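Next up is one chain by itself, shown in structure tokens, the form predicted on its own.
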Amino acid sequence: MCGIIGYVGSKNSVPYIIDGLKKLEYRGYDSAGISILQDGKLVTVRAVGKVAELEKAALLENPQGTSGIGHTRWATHGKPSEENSHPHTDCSGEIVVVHNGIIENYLVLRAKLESLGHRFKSETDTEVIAHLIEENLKHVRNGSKEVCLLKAIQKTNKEISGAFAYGVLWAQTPGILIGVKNQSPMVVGIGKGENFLASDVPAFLKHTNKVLFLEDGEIVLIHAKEVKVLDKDGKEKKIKTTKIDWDQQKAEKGGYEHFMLKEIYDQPQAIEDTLRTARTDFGKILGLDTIGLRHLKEVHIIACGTAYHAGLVGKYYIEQFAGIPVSVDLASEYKYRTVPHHQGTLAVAISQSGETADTIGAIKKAKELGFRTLAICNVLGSTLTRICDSTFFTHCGPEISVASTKAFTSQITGLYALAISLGNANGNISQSVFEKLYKELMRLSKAMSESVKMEYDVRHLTRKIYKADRFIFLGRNVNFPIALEGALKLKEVSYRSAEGFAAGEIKHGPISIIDKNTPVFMLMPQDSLFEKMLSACQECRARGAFVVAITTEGGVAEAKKVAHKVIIVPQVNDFLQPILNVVPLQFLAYWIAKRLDCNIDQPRNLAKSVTVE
């Protein structure tokens, strides 16, 4: 996730990009840059860190033009620093390009372009596009400048594959800015002698409030006093703006209240973008041939808060698919127990920030072990990803909430992922099984777009319950650490006692904090355990429980007998099953805590990333 802001109309386009980038740092804040139109010719400023230092370098340099583009980054291919800040150019310096998403063959691309005798100067898949269109004016030969480049961006579209929005100034073409939507978000304001391309409302909305939503495969041009949009076959349409109504702060959030609600509904993107890149050989990745992979005895999951439930998680998914044994550990009691050495050991740290001491301190000490060390991150160049000998990114974007969310299930994403590549290859699952598993992971995303629409049905349903003193949360197998994770959202948010447990505990000892009207919530999707879970409702129900199942269609009648309230998630694979049901409980810790008042997006005494021991 990046921002992009681009301007066209008569006034200095400086300041409007500047402005609008501070608004957009939110999705990404590693580095950032601009490219205004200087009399004719291209001028480029970009600076490492948020858009306050770009701001400093652009006073010194001191851009002046009424044609400009601008990006705020979050690295996804090259790590942080000026040259992978955007804008990228040409090699002639006459064409930049901003771009927010992932270009998958890039790799591919620049081969290609490189030995057509392109110079890049960048690791990032971006700078590919603009070396294309670079190419691809060459063979345009016909239409005026602003028709050549049309068409040179259109051929450019059918050749790079992804996720993108890009946005494309060239010098030859002054007072025009055009714009691409593919997958990835892109809207136009429209206003009184000036125009907007970005990648949210918030970077132009104190200037107008009239708003065009690009469609994917939509091209636009923009000029000061004119916008054409043409469809994904290359005919104009007609354009249907929308007047936007939020102020700015909410608009800052996607129109939603808090970081928490809009990053929940994040979810299904983020897990789409996660595993654009999941299908990647993890054998690659980790920098093991298919011998060595067959050599890993034994797995190590390090992790902290949220991100050690997503590991417990993965414990059942690399065990299940892989037939290797895993440990899980909090990261602070990694460091400080005695740890076997075990030859075929990989240790996979896991972390949204990669910046967590603990975790940080513990994957050290798997390293002087002499263990092979693999990240789970979301920050590309963070302290983590920099020690780990290899790192899978989950694409999430920036998460700003406290209480995570849609990292949380791209970890557990990016875990499957790795539990059945590792299976595939040392033959513990078939190719055709694995095969199976992957196609059942593609869709996984499309399950998460239903699941998110659950969110009127667990705000009813909190008006009965958000005064309870005391919550508890049940699952069994790998709905089990989902079970943890609602109750320490809930604890995270709202400051409400809450306990998970696995199921077939209750009766051991946690059943006597269980009485009348305590809200008890039952993971139990219909599968193998289901039977047990009823059994485990009757118990709690018989103390006076309010008991709330989150089941499958198939379970809905039985729970329906033994329960108060029922909530129904989509069907997926057993396995799988857990990313959707953590869903409700997302949203069950956000609405008491918005019923009690609370703090969603900074709770008191937490932190994003805790930095220290």
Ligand code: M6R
Given for the second form:
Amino acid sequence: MCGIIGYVGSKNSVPYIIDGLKKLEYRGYDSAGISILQDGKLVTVRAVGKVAELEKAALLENPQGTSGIGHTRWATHGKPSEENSHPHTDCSGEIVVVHNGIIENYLVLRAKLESLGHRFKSETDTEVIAHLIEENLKHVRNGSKEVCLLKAIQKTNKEISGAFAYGVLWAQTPGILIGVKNQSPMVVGIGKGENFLASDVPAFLKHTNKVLFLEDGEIVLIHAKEVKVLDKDGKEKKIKTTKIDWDQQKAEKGGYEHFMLKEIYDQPQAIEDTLRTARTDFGKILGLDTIGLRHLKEVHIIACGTAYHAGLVGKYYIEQFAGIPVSVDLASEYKYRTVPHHQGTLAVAISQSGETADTIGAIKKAKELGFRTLAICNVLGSTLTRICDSTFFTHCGPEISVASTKAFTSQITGLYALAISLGNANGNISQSVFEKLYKELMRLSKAMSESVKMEYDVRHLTRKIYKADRFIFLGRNVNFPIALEGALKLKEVSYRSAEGFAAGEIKHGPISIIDKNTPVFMLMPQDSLFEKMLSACQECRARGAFVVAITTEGGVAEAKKVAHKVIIVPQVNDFLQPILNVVPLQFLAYWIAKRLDCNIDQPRNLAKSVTVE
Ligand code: M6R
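Switching conditions: you have the form predicted on its own, so give me the form predicted together with the named molecule.
Full complex below, order starting with the chain above.
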């Protein structure tokens, strides 16, 4: 995630761009920058931190110009710093680029461009775009400057791979802004005598509600009074605009009422983005240390809250695929217990924010004990990533809602990739098994797109049960942590009492709290433990519980015999199944909280990032 805004019109573009960036801060906020075309020259101002910092810097510099671009960054390549902030320029300083997405082959391209004499100023993947355009411009001579720029951009798009939406200004083509979209969002706002390019509608909604949504592979040429779109074959396309009737607040949430709901729906994309570079990332992380890996004796997973639940799922993965014993600790406990010192221990800290004090304290202890450390984290440059020896980044973009949803499923996705990579590296699984497991993993995002379609079913169900005093969640094996997560989510946002248990445990005590009408959610995909879950359904039903079965297609007929309501999730392999099974529980928490009129995105007593012990 990152936010892009561009303006071409007749007024000074700076206030439009700064204001647009503020509206896009939900997409990233570790640094920001603008480039304005002033008297034939590009003036760039950048600052680390929120857009307010950029605004102060821009006031001092005071650039003026009727076309400009801006960017608010959520770091993926290169720490948050002024040099890594966008816009990025070519060697001449005449081309500026703002970009959202990941250029997967940037290292190869950078090496090639450096050998041709290009000088890079940042660590980002984005900068290769500016230099590639510069390089390609050298080879297109026929046509106007605008045509040359367009051809250079078309050639650049053929050379880069990954997800990208970017905007370009060239000092030699004043009054023209070019946008490119491929698998990252980009929209155009059509105004009167002024037009906008942005990652999302709220950036310009104050000025126009006439929006042109671009398709993947398209290029847009924006002038103050004209907008042209070229399709993926380079042919001019008829423009079709849409009138948006959202208010500003709703628009920032992508049209959803709350960030939590938006973030649940972000999950297919979040998984896709997390997996985009996972194979190479783990290849690099583990490749650094192949000798140590062969001697890896144990893994300690450390995390808090939802991230801890992801870690519990990770234990099943690593033990299954890599054959290495795993302990999972709440970070606040790990720090204060006696941890025997063993050679060959890898400590894995999981954290969305990378700023959780308990997790940081625990990983520091692991370091002191001489363990190698790996962070699974969503925020580049965060404290945790600076402490750990290496980091795997979940690329799910900023998570704004206090209740974690997309970070959770991205963390488990990352843990699965880690487990099979470890297993492959230490010989516990063969190359062909690894390839098969990876293939299944790469299909997960599509299955997640199907899963989020169940909102209506869950929403409907909550009408019946939202006033219950207590909710129970049961699962076994990889689905046990999902039961814990379902309960945590519901508690956090709806303040209802909720508990999750391993289904086999209820007869050892917890069944005593189940009474007439207690809603009990059974995580029971059709796997080797399905029969046992059917028995647990019977046991709860016999105590008067309202039983909801979350199962896969193959389990529906049997589940219907014992449950009052059946929710169907798409079937994937048994180990990936928990990543989909949690989705109905996220919707459940959301809709119960909504019906109870709770403050969903900022529940009472909670903070997004707990930076104190
Ligand atoms: O930023 P972190 O992942 O380290 O945060 C850990 C927990 O504080 C966090 O998961 C918390 O439990 C969430 N509010 C859960 O929704």
